[in-house]
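In the form predicted on its own, a lone chain appears below as structure tokens.
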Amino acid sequence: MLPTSIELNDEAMELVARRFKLLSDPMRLKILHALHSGEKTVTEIVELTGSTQPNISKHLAALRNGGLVRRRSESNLAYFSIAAPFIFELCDRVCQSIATELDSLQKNFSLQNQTK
């Protein structure tokens, strides 16, 4: 949910919406998740995520646009970083909410099958 704090006209709810569609491919977020230990060149991003690089290529342009990651040059090699950092801690709340409902479930679980 939205801050309540913060009036947002349709086009800035567009333009929330288009950054929450960025972190919905999971591609997308194995990347961010490989520069989460700092820059790294395309090769580099490709072998940690097992994907292909032109897949990989395509991702970071798309995160790029987005404003998510920055790329860098340097001789005949791009890096790429993160340009966002507060998108770790979002997908930290994330993962925390998932691990919580998912213990939730599992004792709701483990209690039902005690009782039978």
The other form holds:
There are 2 protein chains.
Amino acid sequence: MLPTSIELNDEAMELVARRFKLLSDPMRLKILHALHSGEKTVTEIVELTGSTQPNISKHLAALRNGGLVRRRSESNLAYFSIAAPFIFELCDRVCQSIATELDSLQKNFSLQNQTK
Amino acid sequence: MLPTSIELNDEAMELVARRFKLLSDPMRLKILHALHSGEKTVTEIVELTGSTQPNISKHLAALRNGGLVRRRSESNLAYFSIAAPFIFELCDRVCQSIATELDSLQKNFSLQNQTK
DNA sequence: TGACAAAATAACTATGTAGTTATATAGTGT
DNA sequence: ACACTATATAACTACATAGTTATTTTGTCA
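I've shown you the form predicted on its own. Could you give me the structure of the form predicted in complex with the DNA?
Complete assembly follows, chain above in first position.
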């Protein structure tokens, strides 16, 4: 019987997909963006994102569960911070790809509009 | 009235999130993985992934719509290929982060089991 | 034209999840 | 103990989407 390298692959894909999934929501991206400048309390994040407290708490729980943020308690405040800075590399790379595509769209548009 | 830099930000977050979302599904990752070694027909991808033809066609449409793959017609075959190779950089980076975390888990486990 | 194969699409089901509202928990200061 | 604030959790709604089955479209070849 062959070793199930296919199944191992499936598990790996699952793990990777789950990570990307954490980054595939605009509100979670806003939270991570808010934390880019340093740790923040839940209330601060609520204000920065314009969302509601329960919603932010839930997203923070997901991000924490996925290992992307860290939580620290002080008095009755919860301070959250980035635990996996590499996510910003990912975001930058994606932004770059988007910018490149917009650029070439623009270029094509110009070419189309050139008088020969 | 202030320029709505907040709203622009929201749009950017949407764009980035949508890109990550394409990568947040195991089956789509398997498809992209299958295309890593070169362009493939739909039927070939179906066989490599073990999924069904309609499911693969739908995922391919999503990936194409998101600019990640390209489609080429020849006779009555549809050849798909990678249009945005940078996605492999992203996947590699994520895999790396997972590996690092598994490593440190392993290390912690060893430390716990050390006799003093 | 008719039979066949490849791929796309439609309709449907089932599941996941973002956001809301209401409530519970926990820490602080009086 | 009480009031107050910060955060977490529960229950719910609404919507998106992965996968399935059935059907349609399109090209090839006889």
